[in-house]
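Form predicted alone, single chain, as structure tokens, below.
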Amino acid sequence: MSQTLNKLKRIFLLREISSFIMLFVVIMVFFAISPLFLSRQNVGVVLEIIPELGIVAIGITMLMISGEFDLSVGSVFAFTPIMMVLMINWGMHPILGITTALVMALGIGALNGFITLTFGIPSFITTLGGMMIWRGAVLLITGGWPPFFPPEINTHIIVGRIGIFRTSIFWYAAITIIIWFILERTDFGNWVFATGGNRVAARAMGIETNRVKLFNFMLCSMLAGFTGIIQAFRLRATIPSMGGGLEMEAIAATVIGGTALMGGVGTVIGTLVGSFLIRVIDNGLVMARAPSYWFRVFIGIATISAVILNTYVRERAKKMRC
């Protein structure tokens, strides 16, 4: 009996527990509304669109754990594939065009980090400005019109089909595993948690907190750019408005998954579940033929509920421990 109780305590102490509970409940509700919700075809649709939120949310998770934000990811999500397509249209080899576009995304993250850390500006303000700058740059460069998507681009490696899956889901899985390993099994992961938890103490321990934060800014921006390329490859189109509102969805997925807004606490597995939850809600509302504006309402409810539920179960677990 005591062993069972101890196992329950460990489960309740998981930061992911609230998102797991909510995901299960939401799936059951939508399945009850429409049995086709769990059909093979619909599951394939959900798995097809999850990477385009989840990979961005993983970058946000790393950055938030270290105590910073990035509101510019949605704009970088649009800017990167559009620059890729334009450079290829100008005669650049597709591989070089993709690489150069990703380096640009990396540079945007470096710029965000440099401004934030050098001038002591809150990252919320820096990246809010970046969000408007890069979205404006997209509209300025394209004139608001989608650029021609080059037919010579081979999209199979990134978004090709294997049964009901697209290869993008395997990219998502690989990135999730790598970032989980970095956070949970390396010294750098400990530095990320220490930097977000108590920056002064982390500095006293000899951790280069600025370098940790700068790395995470760059990683976050590059992952956003890569995800934009994934969507462009899937649609075989680059739309100037793509990625609109993505930053809020990514932050919501991260918070739902148990990452603390103030830094120092977070989990990649929780973000994975949070991303699934958001896309399941999106898809479930479509299956239920609900008006599209309900999506934002449900995501807001889910975000608040996850934080409340996570706090409640952890308090209960602490009482069980006593």
Given for the second form:
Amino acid sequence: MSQTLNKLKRIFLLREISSFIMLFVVIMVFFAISPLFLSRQNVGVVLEIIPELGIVAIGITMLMISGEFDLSVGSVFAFTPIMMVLMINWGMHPILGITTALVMALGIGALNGFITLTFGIPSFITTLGGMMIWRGAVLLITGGWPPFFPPEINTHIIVGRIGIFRTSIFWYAAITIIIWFILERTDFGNWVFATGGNRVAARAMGIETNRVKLFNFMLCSMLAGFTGIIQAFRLRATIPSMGGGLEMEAIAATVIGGTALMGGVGTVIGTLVGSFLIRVIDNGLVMARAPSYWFRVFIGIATISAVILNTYVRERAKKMRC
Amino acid sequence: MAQNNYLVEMKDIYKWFSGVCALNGVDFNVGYAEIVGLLGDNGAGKSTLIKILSGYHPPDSGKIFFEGKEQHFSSPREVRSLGIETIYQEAAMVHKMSIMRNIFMGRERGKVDMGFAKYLDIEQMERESMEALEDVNLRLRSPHAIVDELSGGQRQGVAIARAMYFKSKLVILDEPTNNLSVKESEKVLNFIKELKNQGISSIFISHNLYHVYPVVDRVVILSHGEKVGDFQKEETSLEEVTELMVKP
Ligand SMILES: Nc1ncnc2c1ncn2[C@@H]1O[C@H](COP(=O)(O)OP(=O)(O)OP(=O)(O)O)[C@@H](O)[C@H]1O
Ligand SMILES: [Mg+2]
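Return one more block: the form predicted in complex with the partner chain, after the form predicted alone shown previously.
Next comes the full complex, and the chain you just saw is listed first.
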């Protein structure tokens, strides 16, 4: 008896648990409203768009666990594929164009980290500035018009179709597994948690916290850029406004999944569930024929309730007798 | 010459902070297997002195010798690799992480080195954490318990077990008995005695003389950035030290 109770307690102490519960409830509700919600075709639709939030959110998760923010991901999400398209239009080989654009995203992340860490200012400020700068750059470069999308680009390895799936879902799965592995099973992962959890203690133990943070800034930015390319390839277009508001959705997904705003705590699995929750609500509302404006309202409610539920469930679990 | 009699020698150390003179020509030594109590009022310069010794700040002037060799510390990492481990006031542990992950923080055991990172050997770290805790007679349920759930004394115990397990030569404890009950402080004092038994030197910083006095071999008193007393315990008395500490 106490064995099962103990197991139950451990499950409820998991950070991700409230987001799991919410996801389950939301799916059931939408399924009740519209049985088509769980149809093969609709599941395919959700799986097609989920990586475009999920991968960004994973980068945010790593960065947030180490105690920093990145509000510029939405702008980098637009900047990267647009630079890629422009460079290919100028005659660059597509592979080289993709690589150069990704290196640019990496560079933006490095710049975010460099400015934040050398001047000791909050990354909230650095990346808020970055968000405006890179969106501004996109608008300046394109004049606000979508650049011509070169038809010769082979988008197959990134978004090619396999049955109801697109290959982007496999990229998403692979990135999720790799980042999970790094966080939970490597020494670097331990440094990420230590850096966000208690920077002074981490430094005293010889961890180079600035390098850990810089790496995460770069990773986060590069993943945002890569995800932008995924969307551009799926739509076969780069729209200067793409990724607008994405930073908020990615932070919401991360927080819903149990990652602490102040760093030191968080899981990749939680963020995965959080991302699904957001996209499922989005899609479910469409299926239920609710006006699309409801989406924002529901995401707002979901974010707040997930965090409340999280705190509450954990408090209760701690008090459970074993 | 005399350098061989001391594990650590700090000579004529000066440190200024934006006009404030935090240390004003301080000499400070620690012998082998010696427990030194570093005492002084708030703002006396205790933390500054040990931050210099642990590589956090460079001194503005002065020399540091460790095991007879002059050192120019450039980072806490370097200092730690020499065998000097600092346990800071409230910052020894990452509270949201497990005991095991705290013990191996920065020195994780790997199964495979993948170049950019090591694949952790969790079973080995579990085993070694329990060993390390047993070395200081600390009985805890599981190496996966979150440090947040430990008592203050147990937390200090884990930090000391960690220092001991990794064969530190000098352990610096900044106010390890702060905010602890009498019973918990007692435990911490026992951990410190255990360090001495293993031949490890320690510096015990406090502004509470009564916490320090039972375990130390020597007391050093700082006041306004200067050393105002340095006594073997048998050469002095609680009264004399108290008087020096409260003198303006
Ligand atoms: N980083 C810093 N910047 C500016 N001033 C500092 C800094 N660190 C210490 N000081 C100043 O140096 C002096 C000595 O401080 P220190 O922290 O060494 O005192 P302490 O003896 O450890 O005190 P406490 O018992 O309160 O911990 C104080 O006047 C303090 O304000
Ligand atoms: Mg102090």
